[in-house]
Structures are given as structure tokens and as C-alpha cells.
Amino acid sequence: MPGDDAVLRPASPSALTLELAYDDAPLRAAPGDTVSAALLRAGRVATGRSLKFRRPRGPFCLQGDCGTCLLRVDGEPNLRACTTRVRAGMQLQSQNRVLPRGPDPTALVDTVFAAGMDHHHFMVRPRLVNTIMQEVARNLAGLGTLPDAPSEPPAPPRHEAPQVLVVGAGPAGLAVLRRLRRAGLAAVCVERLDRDGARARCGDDDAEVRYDTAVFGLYPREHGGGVVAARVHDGDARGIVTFAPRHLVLATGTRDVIVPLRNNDLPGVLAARGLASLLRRTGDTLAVPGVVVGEGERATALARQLRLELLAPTAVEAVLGGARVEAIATREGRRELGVVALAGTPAPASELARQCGARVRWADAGFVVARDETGRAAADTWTTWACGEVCGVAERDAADDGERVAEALLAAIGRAP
């Protein structure tokens, strides 16, 4: 059952049938939960500490983008709590802490160096002190420690050569996939989130999609063409699949960003979009008071979904707390709460596009993929197309944009009606 510090209230307490352990303390979860959902229900908001100042860290995006929720799972370090599914008997441990429970003495770094730290010139003389400092720094730095045991070997790699590969199963990517299949064109769509996570994000999964397949690289072949490499999670199995498509469609969407606020890195500061997706997937509700910080149509819609008050960033002077969010300071005074949900303008996820040679241009929210009027993006390796939010298209128009790009792709290969 959730404790007094719980951030989430379970929709059905009787469904928490799985027994896990977090830092050797018992933890209960429901089948299909992510680790983040189970921890937030138990009030375990902080899962580790930052490398330099040893500040507490916990989940932010809740969708596998930011990496602030890394923890150790069954002896394997650096796994994202927000995308790792629970299983009975799972052993979870926080990372980058000297002690698994209780006060962490390295937290004093943040207090001692409140004015900042130039670690490049810190304790350089005398030599003996510098040697000791370097040894301490090496032990403090890094993400986690080595695994308890060698990892299981991955499944043998496999190779596919679809005519069209669609990366991303958001509204734009699904629209492309459906239109191509209506035209009888063989296409493969890959999505880095699992089925439940993707469905919670875009509300639809009636198209055939390869879930749990995260594209991490677009690499040119030595003699023309190209290979898209993806890491595949199939239950507990992991493997690599490579694709050599004739046409590549990038529908990678956007990533949530941090709204500039004082102390905006405290555990309990969450992305409003990721929080809304988590609540849709689990049916849970917030067990603590909270606010949404943002402005504009998107922030208003998210505040309505979360049933929280919307505050403009200029109205918040600081987020307050120690190991987690405890309150916010506004012009009217202090407000006690447990969650600050940020609803800033998301940034286009254009990294893969840039890797394969596509041009990008700066827009208000970040670098969007540049394309011509049909949707083609300039790239040397494939015939590359881009659609949806990664091109600066509003979320509400992403599906229509995907349909339009699919029509242009069909016309380019002579399959238009």
C-alpha cells in the first residue's frame, strides 16, 4: 500500500500483487507497471544523485528521454526506471549514493560549494592533496558501478530490407503507416516505447508496430545504401536488428524540456506530458497537491487533463524542498505541494535526422528538420522523408501531415491512386 509520502494513489490497491525490493525495503507493484510508477506510489521520488554536486535526482520525462531516473535492476546498472517493467522478485537499488539508505554524506558537496565549483583547478597543489582528490573524484564520478555478473549474450542480429521504414509511432508515424498499407505497400514501423507506453502517449495502437525497438544509429554502408540499427527488447531478450530501407520516414516527434525555474531539478519536478501518459496508462491519480507550470494552449490542455492549476513560469519564483519537492514560492507566498509538472514547449527530436545528413533549421522550440514541400529531407544515404512534430508541425496537425507525406511518398514511387 502507498505510504504517507506517496505521489500516486493506485486505481486498485488490490492489483498491487507483485513483491519487489528497493534498497532492500519491500515494494509492491501491479503487473505491467513501470518501475517509476511503483516507486512514485511508494513515495520513493529520488533514485540517485548527480555526478558533480551530488544533488538528488529522480524521474522527469517519464518516457525514456532524459535519463535522470537511472537505477540498478537485478545487479545491472543504468536502467531507466520509467521504461523498465516490473516483475516479481525484482531487486532495485538507487545509484550514485555512498549509502543505500539514510543520509548521504556526499550531499555536503552541494552545501560546501554553494557558490559553484571549478573542479579543473580544485586542489591542484600540493601534489599529495591533488593525488588524494583525484582518487576521491574518480570514485564519486560515473554512472553506477559495474554489473554484478556478465550480461546475457544478445540474440543473434538479424537484417531486414523493407521498402519503407517509419521511425516513430506517434500520430504522424501511424498516419504514414496506415496510408502506405492501404495502398498495399510493405512498410515497417518501429517505436522505442512499449505498446502500453505508446498507446498512453498517442491514444491509438490499431496499426501493426514493432514496439520496444529503439533506433540508435543511422549508418551508411560502404557501397551505397544504408543500414538503420535498432536495439530490440522482447521480454527479457535483447538484440540488434538492421534495416536497409529504400525510403526512410522520420516521425520522431518531440522531447519534453525543463522550464527555467530556480531548483527545477528537484525530484518531484515532472514533465506534464509524461505524467499525464503515466496516469492514463495506470488509472492512478495524484496523491499530493501539485501545479502545472507553463503557458499557451498545450499547457492549458495538460493542466486540464491533470486537473491541476496552471501557473505561468513568471509567477513561480522557486521550487522549494530538500530531497524532493515540498512547496513553491510565488509572489503571493509559499504553497505546499508535492508535484510540479512542467509544460514547456517540447523540443524536436531531430538527432537521427542530423545523423543521416538531413538539414535542420532553428525554430522557437529547437532544431526542426528542414524539408521540401513534399516532405523530403535532404540526406545522402536514403530517400528520406520527415513529418509531424519533428518538422515543427503542431501536435494537433501531426496526423494530417503524416498523411500528406505518405501521399507524396506513394507518388514518388508510382503507387499513388
Contents of the next structure:
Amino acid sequence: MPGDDAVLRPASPSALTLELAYDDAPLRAAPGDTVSAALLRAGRVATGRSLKFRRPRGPFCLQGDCGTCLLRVDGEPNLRACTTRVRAGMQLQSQNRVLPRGPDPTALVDTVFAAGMDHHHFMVRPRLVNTIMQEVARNLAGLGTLPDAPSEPPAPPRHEAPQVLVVGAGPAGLAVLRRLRRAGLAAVCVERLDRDGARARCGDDDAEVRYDTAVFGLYPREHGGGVVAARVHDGDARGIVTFAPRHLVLATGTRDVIVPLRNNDLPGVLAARGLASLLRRTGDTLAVPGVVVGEGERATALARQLRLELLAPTAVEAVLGGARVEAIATREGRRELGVVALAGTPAPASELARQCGARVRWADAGFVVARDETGRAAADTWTTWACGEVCGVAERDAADDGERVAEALLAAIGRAP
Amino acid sequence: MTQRVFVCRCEDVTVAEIQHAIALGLGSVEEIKRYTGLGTGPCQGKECIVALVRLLLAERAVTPEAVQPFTARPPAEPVTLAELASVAGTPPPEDGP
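Can you give me the structure for the form predicted together with the partner chain, which would complement the form predicted on its own we have just seen?
Below: every chain and molecule of the assembly, starting with the one above.
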């Protein structure tokens, strides 16, 4: 699929009423779209280059988990295209490219270091290379370039002390929120995705959930009381909210992971679950041929949703292409396509649990949170509970698990369920 | 373009480079991270840790019973310095309910 062939076909072209710009070219989008949806519809798949080998990169997870769809938005660097909503007049720019369009001379790095790059040895000899590398290393302060102007001051920080804070509004988190609500307990439930994104992902939402609220840090020792810090990023209302809960319920679900394949970094290699969610969110359909790569029940279900053929990872010899996916090589030969949707088993999102001292153990798909029979994972400043897929529970059982943990929590605080 | 199998796309770390590190005698999740930079990019290891552990298990560098991920520290989600600075200097929260 060379050039700018569209990856997504819009449900209704007349709904694309907003005018934006990407690298100074016009881009159209529908209200409520993510930037990634608009770019994939326009066939703008590669939006940057990788740091080391200078290979073309674009979005992968489409759910705010990975780090390769970063764009400069209205003069602010490093925003994820997949979780940034469009606005009329938005100015988008690709990042980490020498030239926004056309060939990039730094792509030569990929060929020169064909056997890999062990950067430790750059620092030793030869002397000239060493000198150049020192200079490069001193400038590797981060991605992108500085903002055009100081950012708008964030909203003043808010602080709340709910009895129960639920993190995550997937099946397990929603089950906890609703079970506590039935018992007359108003918990605060936060979700990092926006409401459309969360509903597209799990098929359910709730008016009482605070969407666009991403918990980034658990500080059990802060101020002697301990705080849970979240970033609210709902359009213009950006700022920090901190919580001092008595009970913290982690229902953080899973994340999509990379599947080792040759050239699994090419733009157009997307997470199957993220792609399915994006299609549900927008009503778009795929405009290019594709395959799902994965094994098992979940991969089969995703292939059915995406109406694509399922291939086992071992059946794919390589993903082929230049600036984006053009084909795959299989034992049967070359097959032209524009999307390779990876459906590896998602990994438990156990980072937050680990921040507050919960133990994790390896369980095949990733590190699951260890908990006692009631659902308690740690007890420190607050009591941490964990439920759903982050504990290794299957997606279809996650809501039941959340309900069970909510009942144990109610019992622990002496409230009749 | 060169054919590469990526484990970590943020920091461009390939299967071949991890095998090179293992051949040098490095074998734990933490050692591979420090040597290759894997997991230190914008996603902070969310996408790559599983592929890394599977590779280390296949190479018998770790065991499923003992293997642990690298330390999880804030921020687990993107946050700007201006937002973090907005909290600095605010008085400690009152005691809980």
C-alpha cells in the first residue's frame, strides 16, 4: 500500500466537518475523532522516525499505551495522537524527522548498523566517532523540540479524600462502582481514556465515572498521609487532582503488547484490539486489506470483529514495506496488504499496583497482581484491592470478579452489602 | 530496509541485540534494561516487558517463578512539568475522612 492510501474508510464522509492541518497540508476530521483516526483515514500512517535506527514509525496500540504516535500539536511537542481529540484549526506536525515529507537522509543509519547497535562501544573508539557520539548524547535530552510558547497554566490542583477510589472503568471497575453504589457508598471512579474510547473498548460506560483522568503516581508516603495523583486532560481543563482514599481498588485491565515478527515496527502494524475499538468509536471500516496475527480464542474473536483472516505468528515470515506496511511474506509467498493487526495476549497493567507495594508474579501473558482470597493486594497508608484482568482473570469473568471484590470491601468496612 | 525483529520500539531494541547482551553474560530484566535501554522510552516498558521476559525464559536466563519486572515508578501516564509544578508547595492534605 504505497503512498497515502487511506487505511480507514469514513462511515459518513459528510461528517468530516472540521478542518485541521498536518505538516501544513489540509486534514479533515469529524467532531469527537482522535487525531489518529483522522490521520489513518487520510493515509498518513508514518508520523515520525525512531530514535536509534531512524526507521519510520506511526501509531500501534491506539489506546494511549505505547509511545510511537507522538506529534507536535499546536506547538506543543510529544502528544499522543491516539488519545488527543481533534479541534477545528488544530495544527499537527510530525516529529523527529529531518524533513516532514520526502526521503530522510538519517534513514541510512538503519543500513549502516544492519547488525545492530551496541552504543556502549561508541564511547570508546575510534576517537572521532567518540567525539561525535558525545555531542549527540549531550543533545539527547528528550523527544521533539521545545514548545513554541510556555504552556497555558494548568488548573489549580484539587484534593479529595474519598473513602473508595476505583482506578479503571472497564468491566471490573464498573462492577465495583455499581456494587458499591447499590450499597449506598459513592466511590470515585477514574478512567484514563475518554468516554467514547472507554465505551468503544469495553462496550459499557457510566455517567458517574470521571473519564480523561489518568492516575500517574501512587505516593503512599507523601505528607505522611499518602496520595494518589491523577492528571485530568479533558480538552482545556488540564490539571492535577490528588486523592487520599481509605481504600484503593485497582481495576486497570490489560495493555496490548508487541509480537516479535520481522519488521514488526513498520507503520501499519497496529494492535488488533486498539484497531477494533477505533472502528467501533468512529463507525469507520478498513479501506485496505489486512490480516490479524495471533493465536487463541481472543485473537479469533478479534479477527471476526475486524473481518480479517487470522494467521499464527509462526506463519508470518516478515512484514514488508518501506515507509509503511505493503505486504507480508508467508510460506505461500508474498501477500499485498495495508494493515497487520497484532493480537498477542494482552498483558496485565500492573504498574500502579507495583508502585504501592503489591507483589506481582509472572503468569504467561505478563505480570499479574498477587492478592489474598478477598482481593486485597497490599495494605499500607490505604488498603489496596485489585480485581479483573490485572489479576489474570479472563475478560468475560472480570465483572463478576469486580462484584465479588466490592462485596469483600463492603464487608471490610462494616457495611451491609 | 534492514530486517529487524523489535522487542522495544520506543528505544529500538531488537531480539538480536538482546541476544548479544545475553551472550555478554547479562541475563536479568534489570541488566538488559540497563545495557540496551529497553523499557526506558515513552511507554516505560508497557509494550515490551512481556516480549523481553518470554525471550529470557526461552534462553533460560530467568525462571518463571523468580522473574520480576523492573521497578515501577511515577509517572505511569504522561504529565507535564507545569502540571507537576502546580502541586508543589500546596499544603499537605488534611487527614482523611
